[in-house]
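Next up: just one chain, as structure tokens, the form predicted on its own.
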Amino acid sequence: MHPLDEFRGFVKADEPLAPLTWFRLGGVADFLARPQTIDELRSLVLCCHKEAIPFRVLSSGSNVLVGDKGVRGVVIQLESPAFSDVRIDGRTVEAGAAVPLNALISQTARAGLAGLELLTGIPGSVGGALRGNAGSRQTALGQFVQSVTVLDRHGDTVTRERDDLSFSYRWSNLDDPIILAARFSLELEDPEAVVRRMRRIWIVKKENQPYGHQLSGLIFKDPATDIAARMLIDQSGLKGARVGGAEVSDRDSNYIVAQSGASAADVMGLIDLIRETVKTQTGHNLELQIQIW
């Protein structure tokens, strides 16, 4: 009997992960878990710790490239209502980890709460955006956080207050196994003004990103405040570069587009080519933003 047999109600074996990521690439997970409650999640995590079964948390899949050989252990996807609630009370917003970031931005903007609209167009869910402090060097999600509720290594639900949290460019100290929810503090403003600002930002973002029908991902962190990764890639003559079915986007060179027939190995090969060429041509070491599983 396998240790995970007791969780058959929400754990499935040999599940494909490609449909759950933006690239639509990669192999299967040994096990895919979709717990419906925090108690189910807690029991699963404690079992994994006890049996030394590795596990990962998959958010929206916008920032993950799954390898062609798949993922060993358990992939946990938080998608039930237990992890996707949003509550607004005055200037305070509580959001579950599974809430899409852009849905949260839209909801707060229409409620006349300003701040998050500056992050419009950034893909992902609240949990993933918190862990990686989504945003830019000027404005990022972490600056609006009051507290974050997590499931710790002992299976306890713990609220980490602002004084215990650190955020910097594309980084946070949220190294807990699983983020459950967060509380944000925003500013009151006229809803129409906030929504107009959100829409303007959305238009600008979409003009410079791959087309909606393209399977793509943002690959590198910007290495410095005065230069963007896409500029370094352009300077290195890599716009339109291709490895197999993976191609550097002609709209924003920091995106890789997976064409028909592409594999995860093609994307990884193109990533290696970009890093090596940019290092040779510009002297900059590009650091990955995307997670490779």
Ligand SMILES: Cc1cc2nc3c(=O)[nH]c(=O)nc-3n(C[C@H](O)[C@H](O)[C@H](O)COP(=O)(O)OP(=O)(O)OC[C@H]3O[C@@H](n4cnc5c(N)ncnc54)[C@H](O)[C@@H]3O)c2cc1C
Given for the second form:
Amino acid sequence: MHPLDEFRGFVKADEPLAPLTWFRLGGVADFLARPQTIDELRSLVLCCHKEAIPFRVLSSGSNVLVGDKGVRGVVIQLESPAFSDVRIDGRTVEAGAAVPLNALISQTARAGLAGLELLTGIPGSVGGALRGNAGSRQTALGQFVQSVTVLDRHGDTVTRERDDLSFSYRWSNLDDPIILAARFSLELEDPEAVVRRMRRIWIVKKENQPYGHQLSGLIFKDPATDIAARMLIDQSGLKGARVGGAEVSDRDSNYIVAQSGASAADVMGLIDLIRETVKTQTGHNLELQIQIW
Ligand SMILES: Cc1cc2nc3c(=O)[nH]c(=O)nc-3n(C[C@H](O)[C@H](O)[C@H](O)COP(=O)(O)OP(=O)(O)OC[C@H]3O[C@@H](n4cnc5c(N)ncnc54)[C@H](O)[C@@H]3O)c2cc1C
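Alternate state requested, the form predicted in complex with the ligand (shown: the form predicted on its own):
Next comes the full complex, this chain leading.
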């Protein structure tokens, strides 16, 4: 008997991960778990801990490239209502990790709360955005965080307050296994003004990333505020470069687009080609933003 058999109600074996990511690439997870309650999640984490079974969380899959061989251990998706609550109380907003970031932004904008609209158009959920401190040129999510509730390796729910949290460019010290929810502090403003700003940012963002129907990922961190990865890739003559079915986007060279028939290995091959060429041509080492599993 496998230790995970007791979780058969919400754990499935050999589940394809490709449909759960923006690249739509990669192999299967040994196990995919979709706990419906915090108690189910806690029991699963404790079992994984006891049996030394590796586990990780996949949210919207917009910052993950799954390898063609798939993922060993358990991939956990928090998508039930238990992890999708939003509560607004004055200037304070509490949101579950599974809430789509853009849904949270429109809800807070309509409620006359300003700040998050600067992140309009960034795909993903609150959990994924907190982990990598997702952001735009103007700001990043961490700036608005008051506290974050996590589940630690022992299955305990812990609330980490602002002075225990650090955020920097596309990085946070939220290395706890599971982010459950967060509390944000926003500014009161006329809802119409915030919604107008949100719409304007949405238009600009859409124009500067691959088309909505394309399977894509944002690949590298910018080496510095005034040195964009996109610019270095262009300078290295890589616009439109291809490996197999993976291609550098012609809208913004820091995105790779997967054409039909592409494999995760093609994307990884193109990533290597870009890194080597940019290093040779410009001397810069590009660091990955996307997580490779
Ligand atoms: C078209 C496009 C445009 C993008 N534009 C931007 C942009 O402007 N700015 C930007 O910063 N990023 C951008 N990204 C990258 C991506 O959208 C962000 O990194 C996003 O925050 C990832 O969220 P997610 O929910 O999809 O996380 P996932 O991709 O599912 O996960 C990302 C990482 O977070 C971890 N994680 C996710 N949820 C949890 C949780 N609940 N607990 C613990 N760990 C968790 C995962 O294990 C993984 O390591 C873009 C991506 C695409 C495809």
